[in-house]
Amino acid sequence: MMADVSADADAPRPAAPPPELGKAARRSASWTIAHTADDGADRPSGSQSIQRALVLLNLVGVLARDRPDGASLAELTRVSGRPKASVHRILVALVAEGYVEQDPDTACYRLGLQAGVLGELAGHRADDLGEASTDSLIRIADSSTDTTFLTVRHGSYGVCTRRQEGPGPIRNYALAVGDRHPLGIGAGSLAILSALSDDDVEDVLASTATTRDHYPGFDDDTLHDLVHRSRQNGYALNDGRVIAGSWALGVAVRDPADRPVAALSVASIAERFDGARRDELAALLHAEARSIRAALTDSQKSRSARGRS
C-alpha cells in the first residue's frame, strides 16, 4: 500500500538564492552514482569482476565528459567507492584493451578508441524512442525557453539520454546526458516512478535502498509522499530537492503497451515554477508525451508490416 501523503511533501521549502544567469545549479560529479541498474538483481556466478569493470568504464565516460584532460584516479576512486588498488587494476585492463586511455601528461583517464567504436556501432541500431522524442524536445525547449530532458527507464533507474537547451538566459546543468539516478530522484525520474503500479513502486524502492544512502532526504516515506503528490497533480515536481536552486517538472512517456518507459522534463530556477506556469508546462509536456507515444505506435506498426512482407 502507498503511504498517505504527509505535510512534508507539500510544505514550502526554504528559498535558495537564485543562481547567476547562465550558471544555474551545476551538477556535482559525486551525484553520478557508480552503480549498476539494479543493485539487488541476481547475477551469474563469477560476473562480479565484469560488472565492476563495466561500472568503472561508464564512470570514466561520465566524469571525463566535461574534462578534456580526463578524470583522475583519485576522483574515480572516491565516486566509485572502490579501493584505490582495485580501481587502478581495472583501469590498467581497460587501457590495455583500448576502452580507456590515460593522458600521458596529466595521468587522467578518458574513454578510448574502442569505446568510441562501440558507440558508433550502437548508433546504427534503431532508436525509436530517441528519434520520436527529438522534435518534441526542441518544441518544449523553444516554447518554455528552458532546458529540456529525456530520461529513459533502465530497471530501477532513470538515465538522462538527451537534453535540449532553450533560447532563454537560464542554463540548468543539474542533469547531463549519461547521468543515472534511482527512480524518484529528479522530476523525470519521479514521473516514471509515479506512473508505475504500487507493487512496482515497492520493488523499485527495495532495489535502490542501498544506493539511496547517497541521496539524503529520499527515504522510502518521502518517496511514497512524492509519488502520491505527483499522481494527484498529474506531474512530478522537483522543488529543489536534489540540488538547491534547481527546480524541474516532468511527466511520464508511455509506450504502445502503456508502459512508462521514459519521461520528459523541463528544468530551471524556482522563480520560473509558480502555480500558473506549472500547469502550462504540464500541459505542454503531456501533449508531447502523447505525440511520442503516437510516433512509437506508428514505428511499431511499420516494422510489423515490413516483417509480414
Given for the second form:
Protein chains: 2
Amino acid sequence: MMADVSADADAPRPAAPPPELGKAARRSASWTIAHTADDGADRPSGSQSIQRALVLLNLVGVLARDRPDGASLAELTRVSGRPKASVHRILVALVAEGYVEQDPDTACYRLGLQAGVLGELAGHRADDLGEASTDSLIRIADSSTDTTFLTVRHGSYGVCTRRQEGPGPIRNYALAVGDRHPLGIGAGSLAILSALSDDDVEDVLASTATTRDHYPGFDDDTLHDLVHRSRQNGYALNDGRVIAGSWALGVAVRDPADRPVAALSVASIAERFDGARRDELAALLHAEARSIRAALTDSQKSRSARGRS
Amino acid sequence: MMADVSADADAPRPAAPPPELGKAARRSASWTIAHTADDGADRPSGSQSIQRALVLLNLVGVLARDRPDGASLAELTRVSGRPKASVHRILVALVAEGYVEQDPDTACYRLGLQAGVLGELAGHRADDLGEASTDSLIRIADSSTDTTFLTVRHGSYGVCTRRQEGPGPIRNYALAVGDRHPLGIGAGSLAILSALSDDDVEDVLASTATTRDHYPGFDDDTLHDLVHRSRQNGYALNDGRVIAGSWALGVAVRDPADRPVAALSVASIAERFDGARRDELAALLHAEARSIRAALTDSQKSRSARGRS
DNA sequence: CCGCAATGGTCCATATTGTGGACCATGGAT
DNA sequence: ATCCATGGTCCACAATATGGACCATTGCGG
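Can I have the other form now, the form predicted together with the DNA, not the form predicted on its own?
Now the complete complex, all chains and molecules, led by this one.
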C-alpha cells in the first residue's frame, strides 16, 4: 500500500509513476483518513454505519481537495477498503442529504452544499484554538519563511486543522488541512504524543497499533525512542521518515489545564534543519505555544464569567 | 440577543403558541431542519441511520448556532422527534468521529472539530454559487441597507447559505445560514418555486406536503396563489406570513442552463416594502441575479476548458 | 425535607436495517 | 472484437440499529 499510491489519480492519467521524490504527487496518499474507527481496544458499541458514513464523508473531502471535479467511486472504494456496493450506498445517502454532490458528467463525488453550511455553522461557533492560533501561525510562517501547521489532538489521532504558507520558496505538501494521522507520526503529532504522560503514551500506542501497520517504520519501539528523544530535546523532530526529504519540527500547545491539546509545527527540507536553526525554531514555537495558551486562558475566563452572569 | 429565546424549545414552555409577532423568539423553531428525509414520494431505499445522523448533525449545528455552549440532549430529542435513546446513540457516534463535541460540564452538544475541517475542505473547493454571489450580496446589502440572503435550491427545499447584514438599523432574525424550508416558504424560497415549470411546482408541492403541515397557512392552494402572484409581479414577496411583521422580497437566480438554482432576497419590516421600493428592489435583485448567472457561465466555461486540456 | 419532574444516560429483545458478493451495462484502449 | 475498469444494481442473509422501559442525578417547590 501507498506504494502504488500512484493509483491515486484513477482515471486517464496513465498511472504515471512519479519520478520519485514526487512530493505533491504522492500526497494523495490520504488513506491516512480512512482508518479511524478503532478507538481504543473496544469496538462493541454500535453505530457502525454512521461511523463509516462520516469517515467516508471526510474521505471525500480530502480526496477531492486538490481535484476540483471530485473523487471517483472506484477511488473511494479502493482507499476506504470497503466493498463497492457499501460505498456506493453510503454515497447515495450523503448525496441525498446534500453533504456530497456528484458531478453529473464525470460521476465523481465531491463535498456538497451541506458540507459548506456545516463549516459555516462550525466556524461561527467559538473555535478557541483556531482563533487563538491564527496570529501565531502567521508570525511563525513569516519569520521562519516556511510552512507552518496547527495539529489538534483528537483521541489517539492528530488532525491538521490549519496550514499557513510561509513567504519562502519552499513548499511542503506532506500535510494538508483535514489530514489525520496517529499520534506520533509527523512532527506536530509527535510533539503532542511526547507531551503526554507515560501511561497515556502507552494507551495511545495500543489504540493505534493496527492503524500504524499502514505506516512502515513506526513500530512501538521506534515511537518510544522518538518520544524519548523529543522530550530530551524539548521539541519533536520529524527527520523525513514519513516522506523522504520532508522534515519538520514541532512543539506541543497546552491548554489552561496544561494538557497538550495541539501542536505547532514547521515543515521544510532537511537542509533547513541544522542544529542552530533547530534551537531557533524551537524557541520561536515555544513562545508562540505559550502565547496561545495565554489566549486560551483569557477566552476561557471571559466565557465562564459570562456563563455565571 | 434572542435572550429568552433560550427557553424557547427547551423545557417548560408548554407548547406555548407564541403570542404572535415573536420575531426572534420563535426562530429557534428550527425543526424546519428536522424533516427532510421524505424526498419525493418514494422512501424505499435504505440508509436511514445515515440520513438520520446527518440530519441530526445539521440540527446540532443550527441549534447551537447562537448558543455557544451547545444544545442539550433533551432539546435535540424534542426537536428531532425521535426517541431519546436513538438520538443519544447517534450523538455518541458523531462525537466519536469528532463532528460533534460535548461540553464536559453542561453535557451539551455542539459542532466539533471535524465539522470545521469539513467546512475548510468544502470552502477550499470551488463553491461557484457562493463565490459568484458574495459581491452581489454585499452590494445589495449596502444599497438596500437591509439584510440580504442567498437561498440555494436543494431538491424540494431551499437552504439559506449566505447572509449579509446591511448597514441599516433593522435586523432580521427570521432566516439564518443553515435554515432549510420547503420551497415556497419565504421570499427566496418562493422565488425559486415560482421560477420552476408548472409540472415541477406540482412535484415539489407533493413532495413537501407532509413537511408543510408544520407551516400553518401554507396549504397547496395558498402556494399556488403565491406562485401565480410572484410570476405576475416578477418577484416573490413574503408579506410576513412566516413570521408576522417580517417581510421579504426575492428573485430567482438562474444557472447557465436557465434552471433556477438559487435566489437572492432582502428582508426587513413591512413598512419598508411600499410599492415604489418593491420595484426598486426587484430591479436591483434582478440585475445582481443576472450578474451571478454571468459569473457562473464564466467559471463553468473556464472549468470545462481546463478539463479538456 | 421529601417528593416531583426535569435531566443525561443505559439496557436489551426485536425485526428492521445495512451488508457485500455476484452481477449487469457502458465505454475506452488494445 | 476483446478486454478491463468503470459506475451502478440486486437480494438473501444476519448483523445491525431501534426505542420503550428503566436507572441515577439534579434542581425546583411546597
